[in-house]
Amino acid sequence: MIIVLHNTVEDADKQHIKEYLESRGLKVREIVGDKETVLGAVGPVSLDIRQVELLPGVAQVIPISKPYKLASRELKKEDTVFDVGPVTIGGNRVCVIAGPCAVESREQIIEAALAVKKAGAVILRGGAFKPRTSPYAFQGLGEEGCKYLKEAGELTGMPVVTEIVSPSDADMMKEYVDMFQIGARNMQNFELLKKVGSLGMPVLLKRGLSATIQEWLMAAEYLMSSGTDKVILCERGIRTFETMTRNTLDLSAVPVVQKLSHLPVIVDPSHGTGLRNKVLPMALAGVAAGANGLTIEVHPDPENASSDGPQSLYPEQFEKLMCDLETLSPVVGKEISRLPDKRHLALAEEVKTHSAAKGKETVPKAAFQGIHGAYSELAAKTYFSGSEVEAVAVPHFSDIFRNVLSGDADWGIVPLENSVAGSILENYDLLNRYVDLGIVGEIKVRIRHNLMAVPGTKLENIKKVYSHPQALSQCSDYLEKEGMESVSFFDTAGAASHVAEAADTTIAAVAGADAAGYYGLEILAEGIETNPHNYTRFAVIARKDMISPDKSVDKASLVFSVADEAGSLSSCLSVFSEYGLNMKKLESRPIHGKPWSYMFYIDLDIPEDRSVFDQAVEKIKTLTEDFRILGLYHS
């Protein structure tokens, strides 16, 4: 059952309804939501829901329907969202899981790891134990095997997941791995479940081969039942009467239990094909559907692997799938999971320190324009998604500026340009006026509108639209077909917050999904934007001060000024074409108190010798009158 608990109860009251539900051998778990906090309790015992409802503290009491309760939706209505060590996995990201099928020697995982992990992925994979069809085959290198995988995933900084498959190892496998999997060939093996589940830790949970979606939950409710509400569901594959691919990949899992279960889905293509040249058709596939990511095999030499070599992708198989990966996440809404820039962790950490020294508790502060679920705020979670960094809401541009330089924010997000409306020009001059700051990262994110309204209203009855200008420009098309008045807001999450504030189901706004849940708006559409090639490039700022040299920098942002003379830009951007460095963007903007005098801003790839980028910055020096670096940082 669900017990709703009113908003103001108070905590004894809490700790009652608790104890009374554990008294009657019900479990107890805790669920705070955005708009409400709910008890789940679930167990084998009958309980008249009448003795719950008159508890103090208790609104509502609702019977779970479902036989999985706690993977159900209806205990649940948001999605659950997790750490595996420093990454995050559910909501809009993409977390791609790679490794091979089997360690199969300390020298082989490391090489598959750094690889995997130069590619993009997050977390490496790779088989201690594994069950086979045929007692002869390969049965891996046991807890040898998870000494390699544990030293190589700290020698990435990744994370690592091996599948257990003996209750007996679970407690030794825990001192080795973050991630425990559970396999398909053991996905009812119970006992396992209920072990594997009580140490509480991340588990990814395969469906089985011939298993139907309510088994596959009603396995992961074995596992949060015995104490772990951290499950990963894997769609792997069904066995079919198909004889062309090993299984049938079933994306068609994935909707589905999204809609069922608040658990993040992911998929693994190589074992759904069993054949590397579909492995990447399939992993697009899986993502388009909305997989929360990916797990992949991935083998240095898979003609000579141990087990499952025709379907282990090349290393710089899995590289162009990564290329691909980043091109059509934005595009369905989604954001590739990144491993915590260890600089920006560093510098959380001194941050902390720094002020524990003065006798305060700070945590590190991003500062954004606009006010709470605005885009740019999604931009700055997911920038430092894993690492303790609050984003800290401010009025305007400038000011992102100057709380980053009076040590009131640690870093801001700054837009730079949209890819359908083009550059944001202010702030190109706050960059070129603020010598003191620089870029220290960029992050693109896809740029998804929806019309939301406050709950109960209907799409017919909408006459008015808010948003800023920019977004009712970009949803135009749509705006128009449904006969609804656009009105232009200062922001997106601020017409949300207006929209909300006034309860009036005549009106909506136009914003994103961050923005409903933030101000308890219901989406009536999405992704209503004409052009659906939307994202928007922000630069990450800081103070000079606090930026780390790094030679591992692939990017770099300048400004600079000529001659007003015949040829003096031309040989600037000929210095780029002689040491052959490729320029992303190119920006003039004019001087202020200097008629018809221009900066120019350009964006250029650092090639992997650093020194042919050095050469060519000194060699543009002599040729300009004014030469500043905004940053080098990675893209």
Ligand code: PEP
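Just so you know, these numbers come straight off a predicted model, no measurement behind them. Positions refer to the first chain, counted from 1. Only the largest set of C-alpha atoms that superpose within 1.5 Å between the two forms is called the rigid core. Compared with the form predicted in complex with ligand PEP:
- Shown in the overlay between these two forms, fitted on the rigid core, is a CA shift at E107 smaller than 2 Å.
- Once you line up the core between these two forms, the Cα of S497 ends up 2 Å or more from where it was.
- After superposing the rigid core, the C-alpha of P595 moves by 2 Å or more between these two forms.
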Contents of the next structure:
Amino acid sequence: MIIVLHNTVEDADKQHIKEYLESRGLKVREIVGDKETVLGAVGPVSLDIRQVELLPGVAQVIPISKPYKLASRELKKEDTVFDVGPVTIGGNRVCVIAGPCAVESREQIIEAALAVKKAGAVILRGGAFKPRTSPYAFQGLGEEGCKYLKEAGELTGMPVVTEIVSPSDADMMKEYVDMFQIGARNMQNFELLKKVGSLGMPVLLKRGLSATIQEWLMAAEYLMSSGTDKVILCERGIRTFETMTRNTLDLSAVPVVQKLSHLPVIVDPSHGTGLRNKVLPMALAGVAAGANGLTIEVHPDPENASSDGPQSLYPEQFEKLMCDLETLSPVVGKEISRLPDKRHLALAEEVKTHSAAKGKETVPKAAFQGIHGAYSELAAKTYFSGSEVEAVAVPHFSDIFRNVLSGDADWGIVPLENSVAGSILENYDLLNRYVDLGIVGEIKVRIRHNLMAVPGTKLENIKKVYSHPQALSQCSDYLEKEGMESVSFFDTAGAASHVAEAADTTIAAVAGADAAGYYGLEILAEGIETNPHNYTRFAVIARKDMISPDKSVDKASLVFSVADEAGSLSSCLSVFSEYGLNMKKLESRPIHGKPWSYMFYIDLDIPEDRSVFDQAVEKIKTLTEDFRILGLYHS
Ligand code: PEP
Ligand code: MN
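Next block: the form predicted in complex with ligand PEP, after the form predicted alone:
The next block holds the full complex; its first chain is the one shown before.
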């Protein structure tokens, strides 16, 4: 059963509820969500739910109707997102696991690791124990293979996953691996599931050769009820009458499972097809079907692989696959997972500095303009994901700057340009005005508009649609086709909140998916913008005295004015070409109080050799007036 707790539940009451359930033979899991905390109680005994409803702190008790409970969406509505080492799995990320079928030697796995890492994989795979159909086939290097895999992972900064075939290997293997794989042949090896689950580590659970989706979810239930909540489901093809491919990759399982379970689902097109030339199209199809990731067999020399050579990609084929995924992912509202780069490491340091300056009790804050559910809040959450930073809403852009200057906020998230609508000029002026603030980072967010309304609203009954005029115009094809009238509102999240308050089933709002969650609206149509290549770039600003110098930055934002004479701007720009600096953007703004004079804002790539940039800056300073570096940061 699911026990929904009151928002205001006391710790002592919560503890009492848990003890009440556990003393009656139930296993209890606490799930803390954004809006509510629930307890999942599972076990062989069933209780009269009315008894539980009467306990102090309980808001509601809901029986679970599915045979799998901890894995079920009935228990947990939000997608499960967890980390495997530095890699976050689930939600809107596409995580790519790659490597050879088997670890064959130290050199082979290191070569494979370097190749897949270079192309963009984030987790390294490689079997050390190979469950082969023939007892005479290569069985894997065992513990030695685990050692080489770990070494290759450490060398490349990738966490590693490998298959476990026997419960007796678990304690040895946990020293080497970041995630266990349960192979298709062992999906219903319940003793193995119980042992691996009890370690509490991430597990990649392959679907059995002939397993139904329900049997697969029951296997996940074994893992979860034994002690882990970090399970990835992997569709790897099932046995059918078809013989043209090694297995039949059941891609419809992806959306089916995502409806039934909150667990991340990935696709294995290598075992799913058994044929190298079918891997790329089926990998793309897997992501298009909504998968949270892929596992791909890649071998430096597939012709001579000890196992699964015919389905292993050459490293060049894998590179092509990663490029195609890069293009496809945003179209389906996803982002390719990356290993933390210099920017993330620098950011973690920055957050630590701000937390220390504030004292332990207060969480550092990032101010954004708008109300909760706005795209700016999504930008703040994405930029600071993984760090404890609170996003605070302020009414105007200028409030962001004021709050950061006064120290009420540690950072500000400022939209600078949209790839469809262009620059947000007010913010360029504010950047120039607040000389004690600087840019410390940037984040690009895909703008994906959704049509949302109060639950129960029928699409065909919607007459009016509220949103920011820009969002409405970006969705005009859809709205016209559906015969809906556009009504301008001051912002997208504000429109969502208005529609929720009005509780009228003939109106809807266009806003980001988070706004639907905040205001209890239902999404009736996703991604309704005409052009899916719609991104907004935000600058992250902080007080200059809080910015720690970082030599590994790769982007600079500058602002200056030039004398009112022939060739003055072009002589500055030629300094950039003279030093081989790549200019990313040029924007000009009128200088207030000085009619027909302009400030020029320039973004540049900083090359690996930082001294080139420093020399160019010295030269530019001599050619300009009011020269200022707005920020040096990681792009
Ligand atoms: C593997 O990943 O190498 C493997 C043996 O997979 P499966 O269990 O899906 O056959
Ligand atoms: Mn294999």
